[in-house]
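Only one chain is shown below, in structure tokens, and it's the form predicted alone.
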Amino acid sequence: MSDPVPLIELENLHRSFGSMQALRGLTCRIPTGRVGLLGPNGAGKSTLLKILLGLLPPSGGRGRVLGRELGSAGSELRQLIGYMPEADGLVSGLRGVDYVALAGELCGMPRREARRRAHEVLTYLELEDARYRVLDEYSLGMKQRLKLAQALVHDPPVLLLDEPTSGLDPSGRDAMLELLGKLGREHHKSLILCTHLLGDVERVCSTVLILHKGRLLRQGAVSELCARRQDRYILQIEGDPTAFRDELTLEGVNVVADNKRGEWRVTVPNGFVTRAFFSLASNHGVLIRGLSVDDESLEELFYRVLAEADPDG
């Protein structure tokens, strides 16, 4: 049985604008699913999105989306991808249903089919009561759902989402993330989520790409990249910790977080054995109530990877 076609394949992908290199030798193979695209400003995320959409050709290397070559399959790529931009791009004076149907027609759908699908998608996104209102009357949350509707109207297998929760209040953000997760889990859409909000990626995505200065720093499953590290522990203690903490420091143990309620997050040096925690605590009248290996959050992973790549900031 042959391997399934991956969502994204990049092989030494480059993109330059004159002397400025926006992408520098990206190579990866990402399976279908929910993918988070992360990186600080200037990392190359926007350039990569435009290449994936077929709007920009690579300057060097090659890439594929669902087996279609980047740079030579532009219109075919856009049939496979629904794009939700960060900017509104809405047409003043149009009604919601007309706007979504227009997006369907621009994707090559017959007019009647585009209008039928527009009604269907707006109902799914709970905008049926607003479908005949002009876009100028839509709230920010409604506009975000409308942008998602126009990305979905031609039923593409891939959704490319640029800051989909931008500007939303907490309840609106929660509803949008729940909707995106449902599209991935229940409707088997592959998502490429580009955002500065790491919590959005952690909630929705199973795979991440981390870009920095045009280079790919990390790629892979969130669960694997954030796997428990054997040099990090959570300590729960009772008693005066002052002398205990001082001796741990002498042993090379670093307390990286202290909630002031008896819980520490610590890193340990190579060769440190966990039973030493108990013997040192006993020496100073401290009781250890709990000891567990610590997880690294996606946010911690992100900033650690950036710091390792650019230690001078």
Given for the second form:
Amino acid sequence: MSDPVPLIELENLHRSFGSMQALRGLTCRIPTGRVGLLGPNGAGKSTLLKILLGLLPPSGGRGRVLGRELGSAGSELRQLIGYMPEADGLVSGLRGVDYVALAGELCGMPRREARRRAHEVLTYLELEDARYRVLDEYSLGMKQRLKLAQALVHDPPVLLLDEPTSGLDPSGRDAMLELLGKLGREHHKSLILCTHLLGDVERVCSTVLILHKGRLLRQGAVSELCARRQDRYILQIEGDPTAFRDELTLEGVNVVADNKRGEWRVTVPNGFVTRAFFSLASNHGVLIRGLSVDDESLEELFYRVLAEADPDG
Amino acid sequence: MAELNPVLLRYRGWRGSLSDNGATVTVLFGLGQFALLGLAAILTGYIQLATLTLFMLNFSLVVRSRAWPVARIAIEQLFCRRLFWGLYGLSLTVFLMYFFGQYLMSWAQNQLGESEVRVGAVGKVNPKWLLDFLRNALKFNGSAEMFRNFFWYETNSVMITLALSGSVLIGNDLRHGSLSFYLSKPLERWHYLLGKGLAVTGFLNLFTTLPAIVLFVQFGLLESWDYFADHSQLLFGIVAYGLVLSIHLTVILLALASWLRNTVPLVMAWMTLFAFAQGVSSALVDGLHYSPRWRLVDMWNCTFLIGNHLLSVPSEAIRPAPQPPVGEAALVLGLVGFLCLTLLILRVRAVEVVS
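Now show me the form predicted together with the partner chain, since the one above was the form predicted alone.
Time for the whole complex; same chain goes first.
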């Protein structure tokens, strides 16, 4: 059985602007699904998005999105990808339904179909009451949903979302992330989520790409990258910790974080047996109320990977 | 976003097929049309007819392309403003003056046997005098001069309308980031420019070419069928004049609007280009008796001169006189058009879809 067509396939992809190298030899193969694109400012995310949208040809290397060659299939790629921009990009003076229908027409839908579909998508995104309102009257949350509607109107297999929760209040953000997750899980849309909010990626995406200075630092499933590290624990203690802490240090245990309310995050040396925590605590009159393995969050992973790549930064 | 109605709120895919953007077809069709035009011109000699056919066929193609939704939305945005309806009404009064003037002339022609006829509030007049007045003073005679004058009057309201519409048409797209919305779709930048150009062209022709063609047809029906055969060159001139106005004014307007974006500076620049330049050239040539080539700084005059040439108006009937050679006027328009198009393309290319 042949492999399914991957969502993104890059082979030594380069892009330079004069002497500035924006992307330096990206190589990856990302299966269809929910992908998070992470990186600090200047990492090359926007350049990669432009290349994926067929707006910019790569300077070198090759790449494909769902089997379509990058650089030669400009408008074909944009037909395949529904793009939700970070900036508003609304056509002033239009009503919601006209705007979404226009997006459909521009993607090649017949006018009548585009209009019918615009009503359907706006209803799905719970904007049915606001669809005849002029865009200038929309709230920020509604504008975000409207931007999603215009990306979704021609039912593309891939959605490229640039900061989809930007400016939303916590409940609006929750609702948006739930919606995106649903589109990915239940409706089998491939999502490429580009955001600075790592929590959003953690909630929605199954795969991440971490870019830094035009290089791909990490790629893979979130669950694998953030797999439990066997050398990190969370200790919850009660009592005077000073002597206990000194004793732990002598044993090679490093307290990496102390919240001053009795919770420590520690790393232990190879071969350290967790039972030793209890005996040492007992020796120093400290009570251990909790001991658990410390999972690495995506945020921690992100900063660790960046620190490893750029120790001086 | 709690699910209120699970049936309505269920996502359903779309099963239709999407059309491509038709770029290849457009180019091939255009080349094919030019080949047909050449063939028709060689075989029949009716180059005007062939040109009109080409124009119509290419227009129908554009209607099917991705540029059309861009143009349609731009026209809708213009027409949802009351100001434009007011200006359109103003231009319509000029058209109606000609339209009913031609009827009056036809009626006066039928009254030539009478010594006096009563004309509404004007009172009793001699029909021969009335006919002379309408035919020679007002030029309601179906001649090239009549259409030249009609275009001249209509262009005045067109100029005001265009100056006010530039920011709505393209300035707002750059100011509010709508351009990145268009360009994030399977649309090339030339589709966008073509769409906006089509909107201005459509708007402009609604003021000028279309009513002029209606007047041409009306005059032929009132006069005789021979008028159409004898004046086919005139119909070509009307369409060509409309085309020159459309292309030239569209490119200048879009370039200015992409550069200045807001209405007030745009109006000021527009007035400088077309009104102030006219005053300067008139002062230099008519007042200080400088070379008539100074009129070339006035682009409105340049289009007027080319229009006269296309309508085959005799050079002695062109006012103000003297005028520069028409070829030089065409060269100036071409040069300005090229510069504006370059500026426009650079402006649109500079827009970032992904910020």
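Whichever C-alpha set is largest while still superposing within 1.5 Å between the two forms counts as the rigid core. Predicted model, so just to flag it, every value in this text is computed and none were measured. Numbering follows the first chain given and starts at 1.
A movement of the C-alpha atom of N270 reaching 2 angstroms or beyond is seen between the two forms when the two forms are aligned on their rigid core.
In this overlay on the rigid core, V293 has a C-alpha that sits 2 Å or more away from its partner position between the two forms.
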